[in-house]
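Just one chain is shown here, as structure tokens, and it is the form predicted on its own.
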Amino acid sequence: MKKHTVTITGAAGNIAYSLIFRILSGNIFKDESKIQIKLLDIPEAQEILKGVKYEIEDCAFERLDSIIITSDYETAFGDSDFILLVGAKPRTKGMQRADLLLDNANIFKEQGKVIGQSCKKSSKVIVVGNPANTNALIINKHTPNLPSENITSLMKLDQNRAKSIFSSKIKAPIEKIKKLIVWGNHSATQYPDLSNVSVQDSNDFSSLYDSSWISETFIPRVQNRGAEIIEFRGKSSAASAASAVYDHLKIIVNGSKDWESMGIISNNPFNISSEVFFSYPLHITNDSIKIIDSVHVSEFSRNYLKQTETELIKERDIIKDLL
């Protein structure tokens, strides 16, 4: 029987705690294969991981093959099919995004080196820990044997947020909303884009909002949703982030009929630097990720794209000594 090995870093943390059980109880893998879970965290967290392991066992998941808990990178990454880099120093109340850059950069550099030495060429890496796009760039630079298209950074959380906010505005079910994309960086400069959005079974939804709602409410609400949650919860998003990682992994495995948003590094028709991980409108099948190059970018949109590209280039320059 086929087995899929999934590695999750930061496995003693809040995001991983939700994510592990979603993966094992979900339907990502359509065949009758089993799932081996590798849980990586620092040595001081190994006792916590034992407790997590026992909880997983107590769920009696039919799809579970085995559980490995470890603090060793090579053990965690070797022979893994999917590597979910969740672990990172979290953003807390009052912390600026720039504060995370150098704190997390060295972690991802060391992980990237080991991934490059021990993983399979077919392994898929999803970078979740913030700043996700720039951490993905670090991983990419230290995994020369891994195809760049096998490395993506999480933007599904932003896309889910945007769909939810838009759904509430037009009072339409989320599953009816298509082609809503998020460009750029997973940060307050990201650009949630309604230019191409469609709502199935509806021809007059555009009358339910105007351009001022888009620029004054929708875009800043999506851009600052993470900070809004921290303000009220006192912690970064956890369950919603785990749900987005699950969605992202499911799309990587099975593809999607909708337009999707992920951070990738690529030549592109939008005059965006090919030296940063940037979220584009994507068509994804179970074996390819392609930029939808037919998307028209207005002058209004172009300004947002350049803002988020500029931020990503600045982030890259801050950590350039680690590349």
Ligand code: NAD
Given for the second form:
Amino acid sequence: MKKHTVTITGAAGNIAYSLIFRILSGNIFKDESKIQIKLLDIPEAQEILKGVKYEIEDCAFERLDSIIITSDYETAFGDSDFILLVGAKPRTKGMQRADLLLDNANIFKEQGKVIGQSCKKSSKVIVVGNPANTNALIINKHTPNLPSENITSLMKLDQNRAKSIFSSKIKAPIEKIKKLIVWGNHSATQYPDLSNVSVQDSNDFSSLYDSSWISETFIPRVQNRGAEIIEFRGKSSAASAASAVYDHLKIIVNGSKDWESMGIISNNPFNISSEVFFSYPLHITNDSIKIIDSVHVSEFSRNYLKQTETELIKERDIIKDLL
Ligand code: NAD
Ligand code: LMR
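Could you switch over to the form predicted in complex with the named molecule, since the one displayed so far is the form predicted on its own?
Now the full complex is given, and it begins with the chain already shown.
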């Protein structure tokens, strides 16, 4: 029987506590295959991981093949098909995600080195730990044997937030909304873009909002949603983040009929630097990720793209010694 191995780092943390159970109960893999789950966390968190392992067992998931808990990078990454890099410090009230750069960058450097030495060439790496785009850049630099297109950073949470806020505004069901993309960095400079959006079975939806709603409400609301959650919850989003990682992984495995957004490194499309992980409009199938480079970028959009690119270049400059 076919088996997929999924590694989750930060497995004793908040996001993982939701993510592991979504993956094992969900339907990412359409075949009858089983899932081996490898859970990595620091040595001090191994007791917690033991508890998580028991809880997984207690769910009696039919899809579960086996569980490995470990603090050893090689055990976690070797032979894995999907490596979900969640383990990193989260921000707290008043911080920007970039404030985590120096704390978290070393984790990604060290893990990148071991991933580079031990993973399969076909492994897919998804970076979630913040600041996710620049951490993905660090991973990419330390995994010269892994094709760059196998590394993506999470923007699905932003895309889901944007869809949900837009759906409430125009009172249309989420599944009818297509081509709503988010460009750039997973940060307060990201650009959720309504210029190409279509709503199935609705021709007059654009009369329900105007340009000031887009620039004064919609864009800042999506950009700052993570901070808003921290303000209310006292800690950063976890269940919604896990749900977005689940969606992202499902799209990597199966493809998507809609336009998607993920952080990738690419060759200067839309005049964006090829030295940063940037979220573009993407067409994704089960074996390729392609930028939709025919998308028209207006002057209004171009300004947002520049701001978020500038921030990513600054982040890269801060950690350049680790590259
Ligand atoms: P958490 O503090 O609850 O858990 C983090 C876990 O990572 C802890 O168990 C910790 O021990 C572990 N860890 C630390 N160093 C590690 C290492 N070297 N190897 C393996 N594990 C290690 O945090 P959380 O709420 O689960 O969030 C995790 C990260 O995800 C944070 O950086 C957060 O900002 C980020 N995040 C990203 C998005 C996104 O959309 N990209 C969304 C939400 C949260
Ligand atoms: C989010 O967007 O919710 C996460 O990146 C956590 C954060 O720090 O905002």
